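Read the single chain below, which is given as structure tokens and is the form predicted alone.
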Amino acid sequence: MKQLRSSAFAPASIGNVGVGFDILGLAIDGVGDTVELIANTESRAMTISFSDPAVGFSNDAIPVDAKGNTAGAALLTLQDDLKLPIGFDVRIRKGIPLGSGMGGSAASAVAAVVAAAKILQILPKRLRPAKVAKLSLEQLFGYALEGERLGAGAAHPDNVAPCLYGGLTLSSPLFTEPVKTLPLPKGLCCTLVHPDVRVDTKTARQILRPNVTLQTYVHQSALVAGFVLGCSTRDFELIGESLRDLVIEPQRQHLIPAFENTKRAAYSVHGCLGFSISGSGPSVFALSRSFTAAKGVAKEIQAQFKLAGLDSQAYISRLPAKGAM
């Protein structure tokens, strides 16, 4: 039988988007993970291997056991749920550094299930389960969340959702449809800068206090509402006023060298609307009114990291960015 293979690319993402802890996420152009699958039609076995990572990145700390790998865990969930009689040889190319706050665990899981969905469409009928017609985004979202649960210690959707659906997403299990894609104003751009530091997501979650004051809750709720409304109505001023994190950023900023300096530097650029931590860090991001402003923000942030003795990589993305494909 001819080899059945497919591949998918999943973009990096910004979890929380500063203002919306565990519920907002933003897809980013220009960087991500690629997963190639070859169907194993003789058994349900699954193998994990890696192609060369992007320059400067390393695969050394990534598990090759399927149960311990985020792509593998997502595929095992899909395989069990659909009762697939096949396995997969999985080859991952990491473009997102480990512990970067750029949604690397989500990207590998999402790319894996999107690639699997492509293979299911070309499977011979004798190997295709009756319940498999075309997998919906919602189904793929559920499978990928199991990979995120392994990678981050909890199945929070703020990276998986934008990585899969693209754009700016609002996601919660409280919704009948767990993911909503939100509008973004024309011209809005994002700067994402990753300093050469690693922050483990599980550790970054463990340091968070379990409660907040009523006043902080009210203020942060207003900021989330203002940010969503600002995006929906193309109100750049409201976006800028609302993109503030009163809860998580103060608790995590000490994990990021030169954080206050990079924040001041970003806001010094005309057109910068807001700045915060990307996911658990150490990457930081800013939203700007234009691509030109976004480039200026990248230059200023990188200069501050350089003064702190850190190399960094900057990614500038026009919004909205596409999801996995």
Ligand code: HSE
Given for the second form:
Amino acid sequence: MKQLRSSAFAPASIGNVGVGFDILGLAIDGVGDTVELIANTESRAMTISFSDPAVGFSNDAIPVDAKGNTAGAALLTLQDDLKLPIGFDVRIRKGIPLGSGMGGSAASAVAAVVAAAKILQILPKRLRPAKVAKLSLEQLFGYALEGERLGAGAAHPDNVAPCLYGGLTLSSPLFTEPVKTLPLPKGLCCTLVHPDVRVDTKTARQILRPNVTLQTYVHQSALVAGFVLGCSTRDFELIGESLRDLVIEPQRQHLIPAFENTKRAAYSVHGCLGFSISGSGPSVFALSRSFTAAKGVAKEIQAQFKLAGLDSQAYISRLPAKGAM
Ligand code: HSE
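Starting from the form predicted alone above, please write out the structure of the form predicted together with the named molecule.
Complete assembly follows, chain above in first position.
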């Protein structure tokens, strides 16, 4: 039988978006992971390998055992749920550096399940379970989330959601549809800068205090509501006033060298609306009114990292950015 293969690309994303811990996420352009699948029609075995790692980038720390790998864990969940009689040879091309706060574990998991959905469409009927015809974004979201649970030690949805759906997403297990895509004002641009340091998400979650005061709860709720309202009414001032993190940023900023300087430098650029940590860091991001401002912000942030002795990579996106494909 002809080899059945497919591939999918999933973009990097910004978890939390600085204001909505574990519930808001933003897809970005220009960087992501690609997963290629070859269907194994003879057995349910799952093998993982890496292809052409990007220059200067090491995959050493990523497990190749399917159960221990985010893409593998997502595919095993899909295989189990659909009672698939086939397995996959999984080839991952990591574009997102490990421990960068750019949603790398989510991207591998999302690319894997999107590639699987494509292969299921071309499977011969005898191998295709009835449930496959109904495979929805919501199902793929659930499978990819299992991969994320493995990567981060918790199934937080704020990277998987934007990575799969694109744009700015709001997710909560309390909604009947677990992911809502929110409107974004035309012209809004994002700068993401990744300094060459690694932060482990599990550790960055463990350092967080479990409680907030009532006053902080009220203030942060107002900021999330203001941010979402600002995005939907194209109110750049409100977006700028609301993009603030009173809870998580103060507890994690010490993990990022020169954090205060990069923040100050970003805000010094005319048109910069807000700045915070991307996911659990060390990447930082800013939202700006225009592409020109977003480029200026990147230059300022990178100059501060350079002064601290760190190389960095910058990615600028016109929003909304597309999800996995
Ligand atoms: N919401 C997660 C966290 C995102 O901040 O721990 C990790 O990328």
